[in-house]
Structure formats: C-alpha cells, structure tokens
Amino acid sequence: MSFYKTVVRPLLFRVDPERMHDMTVGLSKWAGKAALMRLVMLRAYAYRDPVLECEVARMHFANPVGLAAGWDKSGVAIAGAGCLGFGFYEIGSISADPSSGNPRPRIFRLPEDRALIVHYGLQNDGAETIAPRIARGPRPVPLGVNIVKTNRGIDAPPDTDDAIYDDYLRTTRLVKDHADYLVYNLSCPNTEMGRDFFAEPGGIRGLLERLQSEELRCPVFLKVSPLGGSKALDRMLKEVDGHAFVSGFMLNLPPGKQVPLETPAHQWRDLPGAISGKPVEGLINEQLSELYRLMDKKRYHIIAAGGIFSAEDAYRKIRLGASAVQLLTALVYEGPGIVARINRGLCRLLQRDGFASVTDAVGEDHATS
C-alpha cells in the first residue's frame, strides 16, 4: 500500500468529495504560477521514456496517459496540472454561457468501487472567460478543449435545434485557436423531454455540417455515448463519413448506473447522477473495441478513458484500439503518482510483447484474435 492510500486519502476522504475537488484544483492553479513549483512537480511526477512518444492525429505526446475533461472544467490550473506527468491534458466540458450546473449535493463516492458518482451539470465559466484564460499559457503539454451545449437547467424550455448548434459554434470560434485539439462532447445529458439529440439520425451530420465553414486546423473527436453497439456506431460512422476535420473518437461514461457495483443498493439507489471509475470499464471496453474493429484505421485515433487505474488497464485499452487513454476518478483514490506508475508500467509491458513503441501496440489485440 502506498503513503497516499494508507494516510492521505484517508484523511482526504473525510472532506466533503466536492469541496476537496475545488481545493485540489486550487491548490495546482496556486502551484502553476511559480516556475520553481513547475519544475519540482516534473521532477516528481514525470516518467519519460522515448517509447512512450506518440503521434495522435498529428499531435505529438510524450507519453499517451492524459487528464481526461471533468477536473479543471474552466482552464484554471492548467500550468500546475499539467506538471503532473501527464502527456496531454484536456479541460472542460465548456459551453457558449455559463453555467452553475446542478445543485449540491453531485458528486459522491462509492470506495468500495473505486468508484464516484458524477452529478455536476456541465458547471464552468462560459467560453468568453475561458478562451482569453487558455490563450495566455504557459502550457506544458499539449491542450484539449471539451465544448458541450449549455445546460441552462432542467426548467428552461427546450432548444430547437438550430440553437443547440448554434451553442457549439458559439464556443468553437471562441476557443478554436488557442486549442491543441478540440472535443465535441455529444453524449452528456443534453436532453430535454426524454429527447437525447444527437442519437436521433442526422443529428450528427448536421453539427458537421455547419463546423465544415470554421476551417478547423486542429484535430476534432466527438465523444459519443459507450450504449447502442454496433448500430449506433455504424450511424455515427456513416454521418461522419465526408467530413474530412474529423480525426477520431472518444467514449463517454454511460448514463445512469447501468454497470454492476459491489456498494450496496440502498448506498447509491437514489443519488443522482452517472458512474465513472472501475466499474465502468468493462462496457466502454467493449465499445471501444468494436469501434476499432469498424472505423477506418488509417484516417481515425481513438483516445480512451474509462475505469483506468493501474499501467494494465491503460495497455489494455490501447491494445483494444486506443492511441491515447484518460483518466481522471483514479486521481482520486490512487494520488498524482498514478500517472508515472501507469508510465513506468506501460514500459514494463511492451518491452515483454516485444513492441518497440507504444504506437505499435495499437489494436494489436485485433491483430491477434
């Protein structure tokens, strides 16, 4: 057992999950300002090795373990975050407005899991804030930028469609030129009246459609729900197809608590909100291999998160199909040092397979099966 989970996370854990995230999240914006406070960070939590390089959808990174979007939702701490070893590093999701999200209580933890239940309602500072936030820098590792619709409340009346569109524009042609690359988040719950918009036909195709004119010059992935299998990812495909900014895919947690948990019911049965963290990794890693098995190699990346906690679970991904993988629940239960052992790991592993570089681990499971 680690000092951070014999003493640390134990005293961590009798604050209140939220509040400790905030100050977690201040405490590296405090930190990304001294250039001394930088420096010592990588020294102790950087793990480099040359076979970790990866090239992502022209992106080079240093290693393929990033900080997925969720953790600093307005671009805060992106200069002491971004220390923490990590080979990218994604913030939001942001939205055109700004939003406060849900009410608290809306976000829980499940230890017996390792696990939490996620509630927060897409809260951030809106892109007119952020985009002049994330263009000053410094920035230590290449920056992505989650953009989502706004969520206006579960009172507002319904958007029509036009506006949905309308409020990823909005935020695109704020943040596009101070982005690495961007995510279009298309699977958190924007619904109104049971209506989930982006899994309706077409729905897909028309966001790309009006994005074509932005001449985007970063890379793009839509982050898509993990449900609807090989269907749902075959529409999502055929709609993308003709786009050619595309350049790949993410997975986002499944709504609800439709994974298998070992916390008793009577503990999360009436907690709002979706899982994230261990239980969910055996569903997005099924998605994920079967998006691999159907996209087209040579043109789409996929970056993967989902239940990521040891170098095993992140070699696991990438041999299903993923370039890159994210995490972000496992900072909570195993501390910063999650990111150099999960590197070190990683190493480990494909100096056994025989792989000279993380790159040529890729799919491999696909090759093999």
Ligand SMILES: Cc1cc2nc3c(=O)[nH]c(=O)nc-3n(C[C@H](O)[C@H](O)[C@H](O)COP(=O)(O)O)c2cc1C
The other form holds:
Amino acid sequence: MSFYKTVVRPLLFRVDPERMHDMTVGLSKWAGKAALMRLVMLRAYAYRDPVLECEVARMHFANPVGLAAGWDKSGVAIAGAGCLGFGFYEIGSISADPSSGNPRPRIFRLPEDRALIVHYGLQNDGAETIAPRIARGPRPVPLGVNIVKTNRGIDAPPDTDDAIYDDYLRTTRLVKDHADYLVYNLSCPNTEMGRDFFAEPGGIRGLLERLQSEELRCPVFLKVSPLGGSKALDRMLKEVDGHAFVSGFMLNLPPGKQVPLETPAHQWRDLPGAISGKPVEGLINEQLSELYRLMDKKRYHIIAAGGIFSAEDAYRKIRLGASAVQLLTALVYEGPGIVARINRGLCRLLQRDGFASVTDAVGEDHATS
Ligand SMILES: Cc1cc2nc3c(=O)[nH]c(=O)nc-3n(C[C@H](O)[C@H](O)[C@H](O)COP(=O)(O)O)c2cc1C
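Alright, leaving the form predicted alone aside, put up the form predicted in complex with the named molecule.
Okay, now the whole complex, with that chain kicking things off.
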C-alpha cells in the first residue's frame, strides 16, 4: 500500500469530489510557478527509459502514458502537472465560449468500483481566455488541446448544424498554433443538448470538410463514442477517409451506466452522468481492438484511455492497438506516483516479451491471434 493510498487519499476523500479536484489542480498550478518546484517534481515523479520513447503521429513522447482530457479543463496547471511524469498532457475539453457546465453536484466517487460518475458538462473558461494562457506558459511535455462545442445548458434552444460547426472552427482558429496536437471531442456523454450530432450520417464529414481549409499543421485526433461496434466504426472511417490531416482516434466514455458495477444500484441509480475508470475498461478495449483491426494502420494512430490503473492495463491497450495511452480516474485513486509505476512496469513487460520499444508492441495481439 502506498503512502498516498493509506494516508493522503482517506483525507482527500473526505472532501467533496469537485472541491478536491479544484484543490489538486490549484496546487499543481501553484507548484508549476517555481522552476525549482518543477525540477523537484520531475525528479520525484518522472521515470525515463529509452524503451518507453515513442513516435505517435509525428510527435515524440518520452513515454506513452498521457494525462486524459477533463482534469485540467482550462489549461491552468500545465507547467506543474506536466512535471508528474506524463509523456504528454491534454487539456480541455475547451469550447468557443466559456461554459459553467451542468448543475452541481456533478462528480461522484464509486470506490468499490475504482470509478467516478462524471457529469461536468464541459465546464471551461472558453477558448479566448485559454488560448493566450497556453501560448505563454511553459510546456514540460507535448500538449494536446481537446475541443468541443460550447454547452449552453439545458434551457438553450437547439443549435443549427452551422452553429455547431462554427463553434468548433472558432476554437480551432484560436488554439491551433499553440497545440502539439488537437482532439475533436465528437461524443461528450454529458451535455444536456440531447442530440448525438456526430452519430448522424454526414456529421463528421461536415466538420472535416470545414476544417480542411484551416491548414492545420499539428496532428488531429477524433474522440468518438465507444459504442456501436464495427458498424459505427466503419461509417466513421468512411467519413474520415479523404481528410489526410486526421492522424488518429480516441474513444470516449459511454454515456449513462452501461457497464457492470459492484456498487449497489441504490447508490448510483439516480445520479446523473457517465462512468469512468475500471468498469469501462472491457467495453473500451473491445472497441479499441475493433478499431485497430478496421483502420489503415499505416495512416492512423489510436490514443486510448479507460480504466488504466497498472502497467498491465496500459500494456493490454498497447497490444490491442493503442500507440499511446491516457489516464485520469487512476490519478484520483492512486495518486501521481501511478505514472512512474506504470512506466516502470511497462519496461519490465516489454523486456519480458522481447520488445525493443513500445512501438514494436503496438497491435501485437492482432499479429498472434
Ligand atoms: C472528471 C472527468 C472529466 C472528464 N472530462 C472530459 C472532457 O472534458 N473531455 C473529454 O474528451 N473527456 C473527458 N473525460 C474522459 C477522459 O478523458 C477519459 O477518456 C476517460 O475518463 C477514461 O479514462 P479513465 O478511465 O482513466 O478516467 C473526463 C473524465 C473524467 C473522469
């Protein structure tokens, strides 16, 4: 048992989850202000080994374990939390206009399941505030910016197709020169807008056609739903085909409570939101494997998140087809030491199986099955 789990976590878990989240982001923001503090954090948390270095869609990562979108929603803590040993760091989702997200409470812990119920609803400071912030700040590791349409709340009138696309474009123009990669979140499980726009035929193609003229120089990923199996993936791949600036994919959380839970139903039945963490791992791994099987492997890369708590979990996703992985929920349950532990374990697993690098192991389960 780590110090974090025996001493720190019980104290933190007494605090309301959103307050605790804000406090830890605030602490990282504060720690990132001093160069000495950043150095101390790097020494304490970063684990380096040449075996872990990887090239993903023209980017170089010192290791394949990144921070997933949703922790640093408005890019305030990049300098500090970027020193926790991650190979890359994703902020957002951010939208063209600021959004206060869904009503509180909007995040809940399910410790028995090592899961969270997430219902933030895309709260962020808005691209006009965030773009200058990320342009001027130090960036310890490659930075991803995750873009979504502004959540205007449950009472807002439905947006037209053009308004949806325009929202993505406005953010793109503001941030595209300050990101190492962009992610288009096309599947947030938690907005109240009631319309799964990008699941409708032509929805993705429409966005990509508009992005085509933006001359995006950094790699672009699409974060899509993990539901729908090969049919949904096949349709998505067809819509993306012909848009050479798309470098790959990520899989989002499934909406609602579609995964088996240990926690008694009366504790979560009435809570709004989607499940993250361990319970979604199986479902996401299935869709990851299917996506890897269907996609053009020379062209696309997958960055996969969902229930990674150990080196074995990360390694499984890599062998199923992920070029790199991300985590968020494990940071809450295991503390920041989790990143180095996963990287150390990955070195051991790669060595055990005779791989000279992470990249050599990508999709290996498909080669042997
Ligand atoms: C508190 C929280 C907030 C999240 N917010 C976002 C978000 O704004 N945009 C997004 O693309 N994904 C968001 N996600 C999804 C994560 O990026 C990730 O895909 C998912 O949680 C699976 O990883 P995990 O099981 O390691 O948490 C959020 C997840 C959590 C737990």
